[in-house]
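Just one chain is shown here, as C-alpha cells, and it is the form predicted on its own.
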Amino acid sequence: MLDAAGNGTQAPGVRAVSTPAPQSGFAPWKDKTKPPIVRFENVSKRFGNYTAVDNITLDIYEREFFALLGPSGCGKTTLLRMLAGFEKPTEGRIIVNGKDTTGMAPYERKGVNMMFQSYALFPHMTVERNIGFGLRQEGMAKDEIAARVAEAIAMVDLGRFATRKPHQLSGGQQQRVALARAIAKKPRIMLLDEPLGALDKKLRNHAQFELMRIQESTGTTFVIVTHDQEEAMTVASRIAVMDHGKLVQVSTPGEIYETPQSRYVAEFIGEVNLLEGKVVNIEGGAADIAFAADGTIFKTRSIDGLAKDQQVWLALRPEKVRVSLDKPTDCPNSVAGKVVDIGYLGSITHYHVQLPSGQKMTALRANAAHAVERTVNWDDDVWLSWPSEAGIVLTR
C-alpha cells in the first residue's frame, strides 16, 4: 500500500518483507546470474490443427507481479494453464525452481496456487471454512489451519465477514475471499486467471491496489492473465503482450508504453496516434520522416537500424500533442486539421482533429483550471503540434 509520498506502508497483520520492492528499483531479469522461478522453453499448444501457443521462450523472476496481455484467443490463458498443470505442452519444457514440471499434475505442483476467474467458492462453507479448504485437503493440523485462515482473512480485511456464506457477499468480497483461499497456502507462484474481470470499474480499481499490497507483503510471485491493458500497466512489473499464440514484447509497463517495439504494441496499449512516411534524413541521432499523405516533413529522434527512403510509423500518444488554435512558433512539428470531435472526461478532454488528409489525430488536454468553457471548440480549425522528442519511430 503506497502513502501520500509513494512509499509501502505495512498492513495490519502481514508480515514484512526485508527484500526491496519493485519501485525501490527490483529489476532481476537485468541480473544475468539471477534464475528466473519460471522459465518456459520453446513451449507450443495445439488443440488438433489450432495452435494457442506457437514456441514460446519466457523466464518469470521471483517475487514479479507478472502479467499476460492479450485479447481473447491470444494463448495467454493456455499459457498458465500449462503453468498450471492443467494443460500439457505439446512441445517444449516447463521449469519451476529449477524443476521440470512439464508432466506433473496440478496437485504435484508444490508452491504454485491458482485463483479462478469464476472464484470457484463452495456455496455451503463460511468464508472461513472455504479459506481453509485446501490446508484441510492437505491434513495440516487444526491450531495451523486456524491461524494461517485468521492471517489470510486479516490480510484481505474480510474480519466482520468470517461466518458468512458466499451468496451473502458482494463480488468484490467474494474475490477477496478466493485470494485469500489462494494466499492460505502460502504459494511461492499464485496465478491468477483474470481475477478482477467479474468487478465494477471502480471496485477492480481498487482490487488492483489491494492485489499489488498483498503481493509485495507476501512476497509471492504473481503471474496474472488479463486482457484489461489499464490493469496490467497498474499491477505488473513486466507485461509479456501475446497475439496470436507469439510473444510480441516482453518488457515494464513503462518501456511498453513510451517504447512500442511494433505498431501492434502501440495501438494495443493505450490510444495512440500512427502517420505513415518515409525517411527522407538522418543525421546526428535525428530523422525527418515525410508524411505521405502530404509530405510535410516531421522531425524526430531516429532509432538503430534505420536507413533513408524506409517506410515508417510514427508514433504519437495523444497527451504529448498540443492543440491551439494559432500555429506554434515555438515547436519543430505541426500540421493543421479541424476539431470534429470532443470528449470531456472531468480530468482532461480528448480532442479528435481531422487533417485535410482525411486522417484523424487525438490530442489529450488536462482540465487544469475550474472551468467549463473550453479555448477550443466543435469545428474550430486548429493545429496540433509535438517536440521531435515525442514521437516513436515504427518500422513494423
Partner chain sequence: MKGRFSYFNATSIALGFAFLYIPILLLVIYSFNESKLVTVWGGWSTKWYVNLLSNEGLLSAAWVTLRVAFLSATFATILGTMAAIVLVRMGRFRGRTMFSGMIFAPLVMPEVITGLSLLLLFVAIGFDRGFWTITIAHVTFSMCYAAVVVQARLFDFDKSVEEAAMDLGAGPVSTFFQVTLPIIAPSVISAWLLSFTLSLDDLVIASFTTGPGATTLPMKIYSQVRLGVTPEINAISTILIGIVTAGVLVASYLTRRQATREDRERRAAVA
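Treat the numbers as computed from the prediction; the structure is a model and nothing was measured. Residue numbers count along the first chain shown, from 1. Take the two forms, superpose them, and find the largest set of C-alpha atoms that agree within 1.5 Å; that set is the rigid core. What changes on going to the form predicted together with its partner chain:
Taking the rigid core as fixed, one finds a CA shift for T77 smaller than 2 Å between the two forms. Comparing the forms between the two forms, the C-alpha position of M125 differs by 2 angstroms or more, with the core used for superposition.
Given the form predicted on its own, corresponding form predicted together with its partner chain:
Only a single chain is listed, so you will not see partners or other molecules.
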C-alpha cells in the first residue's frame, strides 16, 4: 500500500461507483438458466495438516472478470492453481465448460491459460518465440502462428520489442509479453495470478485498464488473483473475498463495498467505522440499535434474520458520516466526540474523532468548496451524524 490513508478510504468509494460494467446489465450470475463456465464443487485442498482451500463451491460465468481477493495465505492462489491444473484438489470437483477437469494435467486443459506472477517468460527465447510457444505446441501452421503472434504483439503494443529477449525488457514490458503469450492461445478462460503485483502504482493503474480493454475486446473470461482490494474493485465484475481458505462473500464490487456481510469484508475493503451494539427494536424494515458504549439509539435499516437482543455491529463508511460543530437536527443518528487528528489530502479531508468511550471514528469530507479556512479544528468538540440508511448491520 503506497499511501495507506488515500488508498484505504477514498479510492474504493470513488472507484466502486465508476466501475465500468462489461456491458450494462451484465449479471449472468443472476440468471438461473445460464450454466457457469467454471464450477468449483465442494473443493478442498490440504497440504499435510494445513487446509489451504476449505470446501469451496463457486460458479464463474462466461465473460466475467472475476477477482479472488484476500490476504496472502488465504488460499486464493491455490484455488487458481487448481483451476490451471498445477494442484489437484484433495476433495471436490472442478467443472470447466461442463466437463470434469479435476484430474487433468495443465497441458490437457484446452482453453485455460495462465499468466504467472513472476511472468515466467522463457529467457532463451525472443518475445516473438515466447508468444508463439503455445501455438507451436498445438502444431499450428507456421504462417498461422506468425499471424496470431503479430496479432497478440499488436494487442499489447510490443511491436518494437518483438526480437528482444526477456532480459532486455523492462518490468512493464515483460508483463505485457506474459499477457500476450497467454492471450495468443485464445483461451476461453484466462487465469491471472497477481499479474500486476510487480509494477509500480502508476504503471499498475494503466495496466489495469489495459487488462479490462483486452478482456472486453476478446470476450474472454478472466479470473484474477489479487491481494489489492483497489485493483479488484477496479477491474472485476464480481469479487470473491477469501479468508483462511473459505469464501467470505461473493458479490459485485458495489455490493461488497456498500453491503458487506461481515466485519471481515467491511474492514478488508476500504475503511469502515464499526459501532458495537444490541438490537432493541425491529419494526418493518427498520431496526433500533443501542450503542454498547453509552446506550445511544441508532436508527438503521434492518436485515433478514435479525433478532431482538442480538449483538450486532453497525458499519459506517467514513464518507457517509458528517462532521459538524453543532448537534444536527435533521439527522436521526449522532454521537459527540473530540477531533484528535485531521488529515488533509487535497481533494478530501479525514477527521479522526474520539468518542467519550475512547473509540475512534473517521469521517470524510470532500473539499468541494475552496476552503482555506477550516471550520472544524483540532480538539474541537464535534458531532458526527449519519442518516438511517447510511449504515449496514453486521451480525458477524
